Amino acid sequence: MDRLAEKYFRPEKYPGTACRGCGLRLAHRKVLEAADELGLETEDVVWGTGIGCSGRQTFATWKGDTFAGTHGQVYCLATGLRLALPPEKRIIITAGDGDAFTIGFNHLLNAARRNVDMTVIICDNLGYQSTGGQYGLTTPGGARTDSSPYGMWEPNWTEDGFDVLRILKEAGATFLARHTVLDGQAPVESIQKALLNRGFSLVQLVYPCVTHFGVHSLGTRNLAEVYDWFRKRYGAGADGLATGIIHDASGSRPEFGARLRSYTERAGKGDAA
């Protein structure tokens, strides 16, 4: 184990369940270093995961306290944990594309309403590949998957016009960050600024499955060969996926649990209105 995986993974759990060559480890990286340069302990942040690749392979590997809700729901439990913890205690959340904007995305857009305090990870790998690879609503247009094997049709919620992530800027999110794994130091530095931020922030990471979707969708595993075509479609100067900071509104808004307990107050003294 190196040092970062010493320091807040439970070695019992290390390397975890994440397939050869799978870009969520990287991901997971993204997230440590963040925290490390920061100077976050196990011991101040309660890290909580969805379901799909990125719960199985998250839970119970942080070496502090953490928390699962299945299908959509981490988000309302985080929102409760919120309320109840004291507010220097740190929330992450990991979840994958299904879970955030196609299952939960309600009750993520109620977060983002609210400015809940958390910093939500979305682990994009495109899809459902922790069910076998079918097609998500951000599986690239065209993209051969298990459900799709003519290609996917769908409109997506990253291109063509679309973007998931300014439906969450209109719904109050206050910072909204999107990079690949292979983005270097970026990501770290967005995830720092939504660790910083008193309210809800959001940071996508996108990166190749190379089980799944390498074997429908590009007729391979061979690692060099997915992730050459993850730069070519991805990386610096492609076209279709907005990076870097999306939208940086930090302490702009009431931090909802700050406001429930002054409404609280107020009320207490007969003066909630």
The other form holds:
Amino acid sequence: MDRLAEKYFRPEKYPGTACRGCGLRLAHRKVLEAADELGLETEDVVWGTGIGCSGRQTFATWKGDTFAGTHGQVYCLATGLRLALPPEKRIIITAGDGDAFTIGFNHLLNAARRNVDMTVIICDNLGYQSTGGQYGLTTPGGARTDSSPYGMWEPNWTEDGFDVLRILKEAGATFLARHTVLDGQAPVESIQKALLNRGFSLVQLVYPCVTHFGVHSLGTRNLAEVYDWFRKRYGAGADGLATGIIHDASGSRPEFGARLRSYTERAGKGDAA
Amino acid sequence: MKRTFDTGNAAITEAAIWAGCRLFAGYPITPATEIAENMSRLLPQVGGYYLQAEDETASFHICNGAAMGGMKAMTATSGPGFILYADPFGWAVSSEIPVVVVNSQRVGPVSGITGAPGQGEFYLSRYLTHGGNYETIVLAPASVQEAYRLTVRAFYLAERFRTPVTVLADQMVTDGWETLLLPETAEDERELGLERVERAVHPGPDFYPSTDAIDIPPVVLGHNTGGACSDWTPTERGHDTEEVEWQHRHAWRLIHKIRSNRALIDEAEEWFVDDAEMILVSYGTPSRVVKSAVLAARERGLKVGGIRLVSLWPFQDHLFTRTAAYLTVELNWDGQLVREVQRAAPDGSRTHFFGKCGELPSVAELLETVGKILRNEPLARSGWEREAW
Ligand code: SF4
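Just the form predicted on its own so far, so send over the form predicted together with the partner chain.
Let's see the whole complex now, leading with the same chain.
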């Protein structure tokens, strides 16, 4: 077991249950590197997860306290938990693109609006992969999946002028970044900035799913081919997605818990907001 | 003792705060909106948080999150919101996190009539979430004062059983105005039958022992005990597992921690059951009319008794030992409680149903039905509301 895994992972949960060659491990690893570089210990973080591959595969791997929510609901759990935890505790959430950008999108937008102090890492595997590979709202146009056998035809959140992160920015998120897991140190730096922001931060990490996206959409499970396609489409210089820090307004808006605590204090004394 | 005149909604709010509730998250809905409004006014005065969520699912999950962090939390709604609680209610059941849930029943189905009382969620309150493999606790107040006591009790039972507890009220209880006594001293608390349990923190490392024992504290996150809390089937450490053996242990605990300790939960009122030839069964507001009807029948020399259920689930089969003619009186047209009574009543009993919706039955209507059943006359049915079951 390597140093980071030993420091942060429950031994019985390592190396985890993701498929061989899955990019999710790289995404998970980027978060550990960022936490480690910031000097965070297991007691400094409560780690939540959503559904799908990223939810199931990252639940209870963190050695400290950890929780999981049902489909799209983990942002609400985290909002409630935020009020019960001391403000200095970090909440990290690893959730999938379907969990966050589809079924839980209303809750995600409201967490952004409230500027709830949490760091949401979207492990984006370009669709619904744990259910066997159906299209999601980040699946590339034209991609064949189990539920788009003639090609992805729906307008999605990351193409044709749409950018889901722009919506989140409008909703009030104070830190937004997007990377692929193959971007080296850049995602680690963004995650650090996200963790340092006392407010709603989201980092979208796009990663290759070899088992379903690879097989159905690319016609191969061959790791090298899948990763090669991925690099060409999303890597530096490719025009697949805007990457890097998309929006950094860290500290520019009052954080939800702080705001509610101060409201409660004033209201308790009978002062109006 | 402080004596006031107030609504059931006010009583529920005061009770929750007395019981230690410091977070309320909800979504406005008639006739439970006043609970939210009262909470928004009173909680800040005790340092508690009121949150208006984006929908009912979020409301309950915010409560779950706060409770998972060690706070006592409550949410309140009516039928159209209660059905949306299915997902977070299941999360709380399976994660064994205490939360108090209030449902002020109105006329359905779906949006139905907002400002009229109904009793359409009797079964939904038992089977609110999917997947089965659980038992649940539901309490049903019949007055403003009882709404106070049972809300306090809901918090007490939620903590001891580490589970969500439902207060199944109806619009007449929550909107109705009555005298309300509030405790001021320890003696008042005893007199009103109020008990509190503080939240305890489970030290770990095993959070889900394979036992039906109660008074085991829930998982509380933030103390770095390695607490793992999720909707997945847990191992004793809270880790998710696909193994049926663990699922069996989990379900066994969820079911039997409640069934094996039901003496702590069971509560009912009985009137003249010992020699009754006919027994009227009800819960909530209609039981007040039923009680009057039972007394009136006795004055006429009829051997009529009554059972009022205060706790609805687990269902109290043991109250139905007498072979008699049973008549359930419910605020619905389809008959829900009647099915459980029919199942629980001994062989040789007869079971009948009297339904009314949106308004209470009158004593005269009940007496007329009682007389016909006792005389073995066919019931004058209008629609579906009176029938042999
Ligand atoms: S199905 Fe795809 S995304 Fe899920 S673990 Fe396997 S490779 Fe990874």
